[in-house]
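Listed next as structure tokens is one chain, alone, in the form predicted on its own.
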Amino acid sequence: MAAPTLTEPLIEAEAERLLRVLMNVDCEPQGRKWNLDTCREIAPLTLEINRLKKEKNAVILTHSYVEPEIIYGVGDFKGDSYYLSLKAKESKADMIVFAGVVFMAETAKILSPDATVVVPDRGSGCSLADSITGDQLRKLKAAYPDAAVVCYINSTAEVKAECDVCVTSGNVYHIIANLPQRRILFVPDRLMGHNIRDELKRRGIDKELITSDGTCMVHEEFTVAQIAEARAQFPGLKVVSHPECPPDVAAASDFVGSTGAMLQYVKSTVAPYFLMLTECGLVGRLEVEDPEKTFIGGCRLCPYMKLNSLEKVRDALRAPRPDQIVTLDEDLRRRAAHSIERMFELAPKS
């Protein structure tokens, strides 16, 4: 069946819809601002993508760090890794398009094995997830045979397959505190491991944490000097950071939390200014969803997240290339699923 003709009134109506959502987004370092002309340019794409979704019984999962035109133009669900993992698990779609990075799409495939899972760009890796392989983790496990092996959700499928339980930055403290083992082997984030160790000690929880040496190329770059300079310039500033940041940055922040927790903190907090020490995409979401708040910059771009585009989403929906389709060995998928299912079992119930 031929695709419906995109008439000028249809394109104009879509452009106006997009502008109503995107007009407040101005978080890019280059100072991009949405207007009716830029919305008209992307309207044919968003219309085509949304049509293709219906035709193919597809769902588009969008991480908070991808471009706002993807999140609000075509995304069905938006959020952090944990929330999107839940949506992947619940999905009844024939196709899942994961606009994020590859390890997230792998997680969707682990939880929805019967769906066709595609990524817009196979090059959308992650400095953190790619910092350790399954073989390297097996060697670490051999060195610490009495340790519970805990992986951050920002890890590859082969690493998840070697772990006892997967965690997120939101549920990690609860899960580790309730594991019977005192010694914990935590991969792959060294900086987050330091922050977990500090927080568990603050809570009076006696655990020995051993970490691998991975870091997030976005969050590791923030500094205490940046915070001090911003506080001097903007009285009343609230500093919001992610636990993937260095420990001294976390200690100097007003709030430290997962992507979802940062979002909720800003929405529920009254302050004249906010400094978001995370990926700029989250600032874009907040500018859409809480436009009265003022952000002073400071966020950083993830080059991998920014590989996602509307054009690539459309192409993955139309006719995904073999490199865009996520495939996993079934035995590896089952072992990785065990660590994620354990997370769902052990995570605090809300």
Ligand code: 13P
Contents of the next structure:
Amino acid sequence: MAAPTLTEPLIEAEAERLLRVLMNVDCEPQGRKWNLDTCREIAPLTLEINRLKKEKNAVILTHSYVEPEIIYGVGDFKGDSYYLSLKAKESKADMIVFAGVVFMAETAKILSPDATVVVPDRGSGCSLADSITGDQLRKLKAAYPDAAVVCYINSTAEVKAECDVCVTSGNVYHIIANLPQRRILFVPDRLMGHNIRDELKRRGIDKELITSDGTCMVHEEFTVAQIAEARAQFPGLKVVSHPECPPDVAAASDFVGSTGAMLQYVKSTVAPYFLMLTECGLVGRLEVEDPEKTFIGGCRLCPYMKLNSLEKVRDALRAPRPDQIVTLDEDLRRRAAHSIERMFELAPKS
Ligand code: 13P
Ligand code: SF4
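Given the form predicted on its own, state the structure of the form predicted together with the ligand.
First the chain shown before, then all remaining chains and molecules of the complex.
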């Protein structure tokens, strides 16, 4: 079927729709300012992607860290790792385009094996997921045979296949607190492991946590000096951070949680200023969805998330290249699915 011609009025209407959503996005690390001209530039692309989605019975899942023109221009679902894995599991689409990073697309394939799952850029790794292999985890497991093996969702399918239960930043405390084992082998985030230890102690829960040595290259860079400086300059400031941050940063924050929980916290909190210690995409989402709030900068870019673009989404949807299609060995997929299904069973029911 030939693609319909994109007429001027169609493009103009789409540019106006995009501008209504994107006009408040100020945190634009790529330096783009959203006005009618920039919206007109991307309108043919968003129109084509939205048409291809229908034609191919596809859905686009977007993590909150990707560019706002992807989230609001073409995305069907937006959110954190937990929410998006639920959406992948529930999906009836023939094709899932995951605008996020490779481990998220792999998780979608694990949960929706009959769908064609595509990732816009195969290079969109993650410093956490890339920090430990299945082999390295098998060695750690042999050293701690009595431990429950818990993997953060920011891990490869190979690592998930070795785990008893997978967790996300939105359910990690609840799941670990309720595991029968006292000793927990938690991979791959050393800093998050430290934050879990601190939080469980605060809740009076006695667990021994052994971690591997991964870190998030974005969140590990935030410092308490940055918080102190911002608090001195902006009285009444609320500091909001992700549990991948260093423990002293988490301790000095007003709120620590998953990107979904951070979003809810800001929306439900009255304060003159917010410092978001996370990836800048989340600030972009808040500028769209809660434009009255003031953010004082400080966020950082994830180079992997920023590899996503409308052009790459369009190409992956139109005719995915082999490197854009996620494939998994069936035995590995089943074993990885077990740890994720266990997460759905044990996560708090909202
Ligand atoms: P969330 O699950 O909180 O969105 O975190 C994903 C992530 O990669 C944070 O760096
Ligand atoms: Fe991975 Fe950190 Fe990027 Fe999240 S922000 S995808 S943890 S490198």
